[in-house]
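Single chain ahead, written as structure tokens, the form predicted on its own.
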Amino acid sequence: MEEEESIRVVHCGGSELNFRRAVFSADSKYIFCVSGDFVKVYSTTTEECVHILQGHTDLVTGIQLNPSNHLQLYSCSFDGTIKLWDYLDGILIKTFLVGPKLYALFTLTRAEDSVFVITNKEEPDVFQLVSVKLPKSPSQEVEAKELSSVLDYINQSPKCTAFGREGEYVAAVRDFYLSVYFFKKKTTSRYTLSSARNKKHAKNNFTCVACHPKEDCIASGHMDGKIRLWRNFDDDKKYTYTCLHWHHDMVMDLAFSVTGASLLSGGRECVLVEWRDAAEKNKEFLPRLGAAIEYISVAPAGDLFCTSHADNKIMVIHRNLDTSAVIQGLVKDRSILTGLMIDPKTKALVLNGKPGHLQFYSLQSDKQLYNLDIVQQEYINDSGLFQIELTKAAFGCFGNWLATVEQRQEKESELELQMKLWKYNKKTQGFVLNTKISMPHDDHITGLCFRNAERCEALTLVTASKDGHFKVWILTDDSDIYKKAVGWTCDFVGSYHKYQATDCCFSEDGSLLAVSFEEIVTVWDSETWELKCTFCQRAGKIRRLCFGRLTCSKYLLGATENGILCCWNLLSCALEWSAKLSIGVMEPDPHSEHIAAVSRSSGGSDLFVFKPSEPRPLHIQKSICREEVQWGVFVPRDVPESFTSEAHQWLNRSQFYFLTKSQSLLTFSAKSPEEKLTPTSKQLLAEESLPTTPFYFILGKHRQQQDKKLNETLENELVQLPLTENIPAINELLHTPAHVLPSASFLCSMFINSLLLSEETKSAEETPDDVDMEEEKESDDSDEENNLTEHVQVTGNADLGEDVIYQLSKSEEKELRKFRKVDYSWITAL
């Protein structure tokens, strides 16, 4: 029973890193950003992810810097907990009770006991700002339930709420009206624009607003691409605002520098505009970011911005507008429509990114590696456009090629296919185009798979489409006089009665392949491609196939659309079992006979796994998510899982990871969530003593060697060797700025001349070397007879039951001579 409470549903990874604005450390050396139940802490140079902060039971949504201590951040969530956090070590200092759930979090220097929180009111869609103070005590958890409103009437945004003038006032904005309150005064001045159209069909509903650090200014985006500067607002009469106009779309935030001497701004176009002395004419840009600014942050330094993007990317930029690094999250496309697969190669999941692209995502260190372009055209965002799609993706020949189609659809006789097939370039590390083929169809695709048994020597591709014919894709010899090459033609077209194909699939071996036509599923011969059996149960068109492995590869699966599972045994040609169930997802284990099937139920999504040869399921959990899961697969483990109890020991050699409707990436595991989400965030812990650099991690490897080795030397009470840290020379090197050092050369230098041997620290003991070839010599003759004649004194000596005293030989001696001879006074220099 332990062992069944121990496995769990767990987010592992691809949440959203834009979901609020990310927050820069005091250096700029560290970035924040929130990811799900999590706050993530990134190295602004290096990338990397350095610590997971974990203790929300809900979704976080909001972080802070504390101002009076810049070493120590605070988090809101949607659990009602505010949580005051040591990010150098990823500590968990204090825990705040506030009660509601919290929408966005805001901190001031001048209050250092109290920071602002949004929460909703008891009526639906109404949010307030209210002051929390934070009481002091010693105890980790302490209830913050004194809460005071400021402002009432405002989004739930952070974006549209904003302190100024150091605190003196907070901006907040919602629909058309713009609500100041003045924390000395005590009063809160109103300013609402029009809510009609103007003569240029612009709206003038506020998006955004961000106050100057310095002076009395307020800039506010809006639905028509303008930004007003609101000055005089004190004063109800006498307030006044300016326009500053480039964005054709709505502004999506802002931002004022450190300084307050800049205004940035971004939207939909993908560019980060900077207006100097918020004028109209000292523009910078910085234009194809990729993707939509969701959120923009500035260093607390001033030498760093950050951008948020809506394909889950933020951006780090110089204050010259140069981009420095970028953390890219899982993409999260329109729809993923080729599932999810994993690359044999890179071991990383595969699916829909980017319009048009692969995105390419390690499951390990929750990061996208790269994406590959497979439209290769420009994409142009606008709604009213027919994009084309990416639908469907495989790879063949473990991992050495990979096959992709696209299709765009503007009306149902206006269908546009194109297959194209990739192969891996080992000399550039990716997949280089190989074979462009027009209409390989004339409907859509449905069903695309490569025959990847290792006994195959010929590459095969096979298609399905609804036009109701399959095809049969081979690799062939497409040299010419000018160059050696390859490229796919197609080798035979199938079809059964007219009928769609829904699916196709090959057999473990690859000599079958199975077609499903509507309610009939199909079994063809790869050699000669003829039809051996079919299948016919008239429980629905058949959606899903697949073949059993190992030892239950003799059995063949289908799901309908009638939410019936059917398995069929292969050498009776006879139904084995069948049952009711509405499969969502059917997945076959790579490494075992575990078949892990979803299905969708009132309550959420069921999990089903179970082997073909027994239609009893070996594991069943109720509820795994609220959602429809969509997609599924399974990633084999580096190392195997030792599960005994027979429900469980389906994730010994896998593990099943699955894609909600929502794309909430998540899998079962045994583990805690901190060993399962933060797999390297133990190895990059920083220590005080040590930056973390690329050297500290190597020499963190060795001293991991040296504990082991010295433990050893303990065990065996030996003697205890010194640790590179407990000398004060190495200390020093390691500690000093490298700007103070001497150059590498004079230190090479140095170290080499303590190696080489002095002649004055040679022993007066020592014989001439011409004397030690002749012993060596002599000694090489005479090592056999020693050895006889030391066993006969030994062999007699145990008779005697006398005590035995060792005699060296003279091999020995002189190797033990030859240690006489090393000087290790070089050592004391250390």
The other form holds:
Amino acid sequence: MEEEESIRVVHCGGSELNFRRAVFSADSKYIFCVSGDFVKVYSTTTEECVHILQGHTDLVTGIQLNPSNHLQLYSCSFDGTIKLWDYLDGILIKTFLVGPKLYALFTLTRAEDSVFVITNKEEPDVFQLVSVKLPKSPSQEVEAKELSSVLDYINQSPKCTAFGREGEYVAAVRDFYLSVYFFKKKTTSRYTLSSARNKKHAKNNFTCVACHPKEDCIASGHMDGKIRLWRNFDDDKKYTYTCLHWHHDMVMDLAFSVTGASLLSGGRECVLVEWRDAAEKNKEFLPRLGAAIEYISVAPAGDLFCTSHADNKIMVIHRNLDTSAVIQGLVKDRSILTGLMIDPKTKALVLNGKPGHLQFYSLQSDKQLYNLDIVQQEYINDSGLFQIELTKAAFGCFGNWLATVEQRQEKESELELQMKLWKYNKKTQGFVLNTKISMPHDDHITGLCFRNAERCEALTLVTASKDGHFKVWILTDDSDIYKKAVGWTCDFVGSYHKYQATDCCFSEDGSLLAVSFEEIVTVWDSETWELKCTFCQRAGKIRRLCFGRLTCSKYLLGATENGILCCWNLLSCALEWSAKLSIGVMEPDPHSEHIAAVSRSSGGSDLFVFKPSEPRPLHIQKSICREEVQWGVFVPRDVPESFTSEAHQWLNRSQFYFLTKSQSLLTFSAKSPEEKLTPTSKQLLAEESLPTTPFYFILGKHRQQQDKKLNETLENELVQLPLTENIPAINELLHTPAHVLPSASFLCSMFINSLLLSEETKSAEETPDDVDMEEEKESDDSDEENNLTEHVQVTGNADLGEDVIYQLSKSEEKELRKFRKVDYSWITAL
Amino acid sequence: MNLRMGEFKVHRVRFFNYVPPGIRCVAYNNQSNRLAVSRTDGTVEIYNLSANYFQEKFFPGHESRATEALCWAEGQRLFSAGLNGEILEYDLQALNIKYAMDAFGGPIWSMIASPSGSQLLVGCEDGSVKLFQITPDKIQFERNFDRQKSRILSLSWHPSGTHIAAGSIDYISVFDVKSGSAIHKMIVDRQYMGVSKRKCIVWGVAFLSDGTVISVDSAGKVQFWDSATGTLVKSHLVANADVQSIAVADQEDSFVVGTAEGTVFHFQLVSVTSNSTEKQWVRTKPFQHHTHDVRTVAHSPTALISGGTDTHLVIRPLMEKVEVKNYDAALRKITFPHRRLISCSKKRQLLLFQFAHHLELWRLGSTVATGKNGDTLPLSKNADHLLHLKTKGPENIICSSISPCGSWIAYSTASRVFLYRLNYEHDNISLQRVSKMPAFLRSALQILFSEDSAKLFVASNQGSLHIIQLLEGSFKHLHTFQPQSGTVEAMCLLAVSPDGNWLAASGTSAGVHVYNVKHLKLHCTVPAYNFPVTALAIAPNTNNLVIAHSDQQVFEYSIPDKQYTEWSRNVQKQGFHHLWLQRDTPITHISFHPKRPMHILLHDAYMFCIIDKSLPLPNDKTVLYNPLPPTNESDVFRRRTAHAFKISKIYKPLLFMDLLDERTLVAVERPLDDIIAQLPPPIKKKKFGT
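Now the other one: the form predicted together with the partner chain, given that the block above is the form predicted on its own.
After this comes the whole thing, all chains and molecules, with the earlier chain placed first.
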């Protein structure tokens, strides 16, 4: 495994979909939006991500349809390039190297051979609009260095620049200025809001601008919620404007409809306002959109609008103001207090979402599954209000129970606390509130954990609080004559010398409870609730506490505020080792002994992976990111990886995800970026331009294959077992053209084999798409298999034993793949 | 309330319960740049926009003459019509009503002069539109147009004079002037935001030269009609309440409408795209300077003028039309009349307040307490309301005065002058009317008592000045100064010297005449000045006449020397401070300190000023509104920063300020909030308009 890549930090979805205006395709079938380094193509009807256009190496900052070919898309990025894509096939057509960081992109129908970008001038915070001439050249990578400045001193945001009717002028706003550049006259007019210096009108700043598509009219949005419609702006003296005022907070974005008959505006009120005929009295509303509107875009066909919201959501809205589709990413607009969790049932990442909600986010599909309303109160969007905050959450009993803590503190002495316990309802497939406990403690709750019990009846929950107590809550029978019910009650209250409890943790088998009281760790028997022993290291307040897992379950780890990591042996009741490490995040891997700790240092955050049994870390990765890491979590892999090198081993069973202060969700990957691309979906979709939906995946695809396949038995199997598509062996078989397949007798045994396997191993059946890519990787060299068997011997795990058999069929599969790699396209030409 | 201010003890009077009547109509005259304003009580005021928006003339109101329409015709002739069915013409020289003529159509709701100015059109309650011919000295009924079903609320003449548009209830009619027949009837939609109102009143129409008729109505709409086809072209919903008024600029590139919500909307004709000739009307700026109904608007070439129930006259210059951005480009809000409504008896510490139909006499409170600068002193005796004198008849009071000794009160209406004798017996007060006023004393524009209360000076509207000797319980006519030959201009400001020898009188435009009362002859005439006089006073001992003009200039003229004083010449040479010239209310009262001959006390609505003639004048670099220099500063510094103008802005709006004695001032304030509290409640608007 000498070629194994080093571990890299990669963004793993959850990037902002609302970073820039979304763009509609000319036929309104697709909507494009930037998402980190990618451009995502969504279907407007099914909300499904159809393509991910990958190729930029930095944040994508602007996308526009190619005005001369509406099946192509331009994108620009901080990496200084403009790329031209065929979005139907997801193919990169051309790359134009411009050079400086590009902040926004504009195209014009009139100027076909050039586009407009916003770049930074030498000084910071001074931006200019430049036109870039795109040279006509057949090569893939073209240098585009012919820049000419159009407007200086503008705002970097694309909201603050707009091109007017037929590209005759461009309007840009910044602070209190509106600048209009006329391309024909080559003159710039600048209008200043005269009341800018006046205190009463101090909130007059421009926030966004839009131009009427048919008339000489510029709409500008302002900080105080006003919209001004400027006219006669080609005359410095006779210019005039109208005010439209409905928003009470700043206007976030404006857009004219295609005909110009109506103007759309949105802001923090979460209401889309449509002003018809630019009249103040003639307006329509689409209220309760959930979060502040950041961008508004209009489909060129005129039938759809789209709003990008602060909670990382894109809403596709029909012309008659009906919401037709919602594309929801990871909600990131508030501070995360609950930390990262994994829902055992859906395997979704769970964290704070919208205010007062828990969001369930699927890491695989980069999509929010659903929001669970915890606070169940109307959220009022107003600065200066003290909101109820969801501070703690924990899953118990394999995801059957969820405990949440919410708090609201307006003054030092007035703390409102509420703990809620939610039971998973199989029928409704959701959580239902079971018990509500108001003021479970007198002060902030610092720790919340369930006991990992085999049986769900003896459920135990422990809360630790700053008021010096920890409380044990148990599930009891709450039945009365009307109904059978269960509820939670307090069973035990423990304290230790009136110290503040800082964290609590159950051992893996649930027999011991460790509660840290400032500098002291107490260990309690979870059956009798008697104090077993205490550890005191005088190394500062303990911030984080956790037990070791599996073979290391006799160890207890504690991270203190003073930057000491202590490891105690519970058998000898003595300190095993301690290390000087200022730990911000410490997470145990539930499926291995590994513990990941992220420490904060001057250069950024460093990652340490270690086993409690040995003080030497297994893996150290310096400066994984610039900023502070706030939360981390191990996500169990569906299919274990088989890294053998010591530094990679910890990634075998689980993947470590972490969230930084700026709320970017990152993870570690040992794969090269090329392999990270999911090839299957790409190849599948390249064949047809129809929108792909899950339904289509299941049925439409199979119908086509039915015609292609000669093998009758295969066909029958397919009908019976639609899931077989997930099995790589069958997948390969089906995707290989029939005329290059080996003889049926050769295939038969392999096929039967694979079917057998799929029935035995659960994991294989549940495997989603990314299995293929992992196997692709594994089958690249045969050495890997040897390594794997070694690995199996080392761990001696029964589960992996089955994988060995599973692997055997792969060598044959590899042969299949070789067939496939030969180009047979010439046959189609015949 | 009493207050200490520096060396003075100040009576801060806030019990003058004056509410100006609401504005009903405004009419702008382009030729003379004058604005006629009529109020709900029938008062008509003339503002000279060239002379710093000074209210130079006024015609007193009349209970039965509620004006509904006001217009200028034939150049500078002013007509009004009202609900009593009469058309009035005003004499702008003699300041009286020339004649009243019944139109015989019931109450008149609208009136408009033809574009040529030779004809007058009135719309009446009975649905008739009547055409009058304007003759040099009268108007003459010519004919009726086709009678309509309901009252004609608004009229507009096509600029060519061939057609007129008339707004009625629920419809607009277009008449052919030649035949007098209605050629189109355009029905206005009653719907108001989906709800059908009972009636839709067309409050205003405007006929443009391209044939477009613009209408404003009670459903809040501004609508554009094509008069050739009688069809609706475009509709703007601008308000949730009535749109009550409309005025179009002469160039027809902009117009203004006023709504019952107090908002004034400006509409402009702008080109759709820069390179096409197609133009469209666009609502541009809203102006919210009013709290109540905007009953009327006018559009001068450079400004939008609006007035309404909240009694303010607002002049909002159009920035794009103003050549230089100086103080003329600032918004003007005129609330209070530019004349005195208060007179004061220094000896008895009495204040006489003039209202439209009554007079109030108050005795000021007194205090025994002393305090530091700025302290509020407690009253030992509250102010007393001594007298409430109601007028007889429907006419408004023009002017009033109380003698310095406090024993005489005189007032005048448009037809009679009244004189009363007051007798004080301890706390009781008895009033005795002096009967048999001479026949020539029919109406006075200004009444003034001499300092010793022995003589009464009356400026009549014929331009003559009468001097009457007051005796115990009777009077004697001493002399009448006839107006200068050839002029019939009325005198409206009087000032008498404290020694009683000199009388100064000023008209609305011509110079100030100074008469010698002892010899009963004209002494001299102060050289004429371009701007009208706003206040006059003669200083004691020196007999210097101090004159304040509407352009904020102050002159001092020595009566014995018949020339401007040295100080006045110096002031003119150096010029006033630019901030002083930029004040927007005229000086309404001038008085003098009995012990300090170098001081002149004067005030306008927003400041009170003592001019110390011994100190150097401020130049444009010095701070005009300097607060009192702190006492700990060195004398040198104080002397360096001190200048002749000592200005206090504590009291505002200040209606009257005078010196009672050396140490006591009286200031009468009328806070705007108190006025608004007495007005009917405005239309309730929700904050977010939802």
